[in-house]
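Shown here is one chain on its own, the form predicted on its own, set out as structure tokens.
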Amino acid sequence: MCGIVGYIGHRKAYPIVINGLKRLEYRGYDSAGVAIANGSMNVIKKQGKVIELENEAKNHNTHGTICIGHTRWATHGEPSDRNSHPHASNSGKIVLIHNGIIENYDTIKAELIGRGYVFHSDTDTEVLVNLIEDIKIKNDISIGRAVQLALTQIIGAYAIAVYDTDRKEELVVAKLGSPLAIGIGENFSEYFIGSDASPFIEYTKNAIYLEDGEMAVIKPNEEIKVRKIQDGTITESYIQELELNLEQIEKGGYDHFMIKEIHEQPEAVADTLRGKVNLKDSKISISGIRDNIERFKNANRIIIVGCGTSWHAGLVAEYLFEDLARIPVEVEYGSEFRYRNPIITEKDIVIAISQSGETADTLAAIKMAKEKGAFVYGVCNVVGSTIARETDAGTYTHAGPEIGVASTKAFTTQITVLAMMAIKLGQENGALSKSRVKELLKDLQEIPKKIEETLKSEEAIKEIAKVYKDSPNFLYLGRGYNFPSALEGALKLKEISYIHAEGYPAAEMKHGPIALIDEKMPVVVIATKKGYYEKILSNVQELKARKGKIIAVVNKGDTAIRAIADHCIEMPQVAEELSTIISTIPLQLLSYHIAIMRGCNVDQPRNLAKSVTVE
């Protein structure tokens, strides 16, 4: 969930560093630090965000070519200064900065502690460091072997940076379930690491995705080489062109990176439909199920595997892939699946669903289910990520990065994916007829200008946030493919604006929180006509009985709803299968205006990170 960035070469590295920690400041905002190699090694941190460290930094010497820096979200040890990365061994000779959690640190700890060595934080890194020192001291022997010893012994996860002050020309990385990006300048002449690839897009596009248990020894002027941890054996590593650009990980004119993201949203669905949807000849191109259709056709069920906003996505595909396809599907939380000894065969499919591609949680998912004999189908939003890697087949979203830790377009370009796989298996299997077909793909193709439409209605939508700023509680309902979009927005009510907020089925309302209504109560109810309209309209009546306050998400030229609701947000019709990624669009805007109003740190939200890369 931290964020590492590290640069050696012959630029001044400080500068390059804590621009990359600006912009993995996503990762983890609780501390951050730099360790610059300028004769001496000289470590700066400071609890809270990067500008912190970057104020504290005009107070120090930060002059060298040579620097690791790191921007944290904390897992043990409560943020402070002196819990901030990079950390330092005893001798001071060697540091590291770290991303992961190293799990039996306890048992290392008290060793080390037994032959001596004191330690000056609460951090599972610290105790990393230490015993890499102490494996140099006592064998004699360079940084990168004592690193690549001390690895073997860590059980846990990492993407880890150590330099030492006796090996003056040259870094030492390596990566274990955290991502880790190295990226190549001209000739070799200099090199980048971050957590992505964000910290050093406009230096170079060329870039190497450690695999897990592999390390390197960086040095500037040559030729990098990949290692096995294991057994020191050198693996051919792929360098990968970016796709990345500066542009788009910049705010571009916005406040915050979130309504950005959310205004990206026509551009981000057209992006992913590009060159996969052929409307005249009513057909789907995507190359991860055309190349494994068998698999798909054979299948006994497709069981779905994801976390947060992902699994809210994979709950709307339970029913497109149900009711398109005829595929039984089960949708799981992937932070509990491998946990419940769950029952997977060789005829199971297993989509995994990650905006980042690196979720730990759904990687330990994908391994378990491979380790089973089931084909596992990746839908991901970073190129070259971990999932990407991991899994059998799969299809990018192309939402662009998403910087903004509360999910917006990785969400929408998701079901689009997902929308997109389910027509093309239900046209495969015979369970959409051709004018079923045609119509899908002619709603798919409207659905961006339907998206511009709807990001019409934030004056509006503001006028209502104004409203109910102060409301402690809130309450979310829907139907059908609009019960995960309640779902959806009451986790962006939560992740930013910090009010409580529940979603439910509209029906569930009678068993249980129908009690919570009254008139202090919000109530946003997704209410479109192609979804159980009258069910909802009745479940509308008995909460205006109880004088709830209504906040109703209607399609234009809506009467009824209209009628009763205290206010009404509109959105153009669509098909039921596809009106989830509209009916998101205004609950997005919602929870982004009460947020600001509230004085929320929207991109940044409290106790939060955007890549969940530890259990």
Ligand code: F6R
Contents of the next structure:
Amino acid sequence: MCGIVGYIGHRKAYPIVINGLKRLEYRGYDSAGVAIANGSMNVIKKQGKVIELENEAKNHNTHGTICIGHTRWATHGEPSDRNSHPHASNSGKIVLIHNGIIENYDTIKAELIGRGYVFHSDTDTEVLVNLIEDIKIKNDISIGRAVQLALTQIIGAYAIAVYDTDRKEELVVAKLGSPLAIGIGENFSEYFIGSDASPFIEYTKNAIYLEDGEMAVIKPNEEIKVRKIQDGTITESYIQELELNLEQIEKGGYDHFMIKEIHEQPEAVADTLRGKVNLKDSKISISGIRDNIERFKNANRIIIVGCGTSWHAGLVAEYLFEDLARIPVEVEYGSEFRYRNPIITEKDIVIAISQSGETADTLAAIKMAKEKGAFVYGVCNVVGSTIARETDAGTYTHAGPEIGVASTKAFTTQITVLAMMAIKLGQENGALSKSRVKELLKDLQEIPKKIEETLKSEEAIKEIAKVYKDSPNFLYLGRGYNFPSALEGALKLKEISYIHAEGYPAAEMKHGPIALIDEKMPVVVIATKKGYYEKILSNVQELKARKGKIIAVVNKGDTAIRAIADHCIEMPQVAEELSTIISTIPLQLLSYHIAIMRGCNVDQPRNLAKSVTVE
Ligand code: F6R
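What I would like now is the form predicted together with the named molecule, since the data block earlier showed the form predicted on its own; can you produce it?
First the chain shown before, then all remaining chains and molecules of the complex.
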């Protein structure tokens, strides 16, 4: 789970790579490094963020038109200078950057040590670069061929870029299980490499996404040929036109990506809905469902897999699909599902939810489901991501790039897609009346406006954040569609402010968590009019009787909860089925402002990375 960047062509390579690394820091920021070819290889690496590397590089020669760079999220070996990439082979001639994990590195390392190789880091990557060197020398072959042969011995996942000083004008890249995009300059005059396309978006809109098991030897002024690692045959790779623009991936005037992304939600949800909802004819057009409608109609059940926030979106989908389409649903953590020998039949539909489309546990779960014959549908944000490609069909959320590590707009757009799917299926199988479909579609169209309205509570939320920023614990309660909001609110607070927080179904409180309540415990309660209001009111009274501090998310005009709660955050009324999208917004803002007031790095919280490509 790291970011890799590379450049080969006629421009000064280092500035391109260092800027690219900054854009990929969301993938990990334990250390960063570059290798610049200028006669020999100049390797500069540093523990910490890319800025530390940039400062260090000021003391070095960074001239050269070929450079590879890496930003690391540690797996094998602690974060340190010596474990940073690029890693060089024993001769110093070959350098390599790697995103992924080499599972059989131990046995290969032992063999290489037996042949006299010496290791200077604790990484699996250094084993691979030396294996490549060993094969190259033993067989007296080119670097491209040596990489190919070495990779056939590797078990694990990788996206790699390799440079050999014996082949001054080429870079070798390969992929299995980790993403790798190749940007193509005009007339093939230059090439860019990235874990995604963001490092090179201002230079080219043309890119090839390598598929698993593919590699290429890249030379400027020569058309790229992608080959299968297994047998070297040329594959038919196609050049995609990228839709991303630079402005989309910068902070746009906000202090942090997270707050920018929270405020982007009206537009993001509007983009998700765009072209899919036709109010006049009460129609929803989702091509992935339209093309597979019989499968959906005949499905025994839907199994939803995801991790973290995407799993929370799955919980909302369980309510939506059962409520609106009357299809039985199970929601599974990718990591549990893949290891517990689940019963899956050909009449099951597995829906994988993932912002990044790269989450290893979710990916493994869908691979297993496919092997057992299930039809797999993806709900992903990143276009061309591995999960998007591995699934049989799917729908993109179109939230735009989400850079802040804490997921915000990805969540609300995921629920938007899932709500459209549930309404469509309810319409198709007759579970929903015409008038209900019409109402729901109208409510869906109004969601962007209602998010905008909710965002106006930000100043009031900041005041609440000031009062509770030093609390060591928080409890979040909700019922029905707002139970997943409670889980999501607690997760947001934990991950960016490091405050311990738990989400619970409000009624479960009396079965244990109520013992925690005293005058020091802030309890965030989602108490909207349509979601079991009377029941929630009783829960709030029980909390108040034990002196808990109540922060209630209520609908505009509420009086009963307002009379007992310590603080109220207002949100507009919305159909119960869609209320999670709105009730999540104040909780995102609350966790953001608390974290900022505590001096936390909200975009890059400790120990986390944006895309979890390891088990
Ligand atoms: C929380 C968060 C994570 C992700 C999880 C799955 O804010 O971002 O919990 O939701 O790692 O990631 P994706 O959706 O990329 O599969």
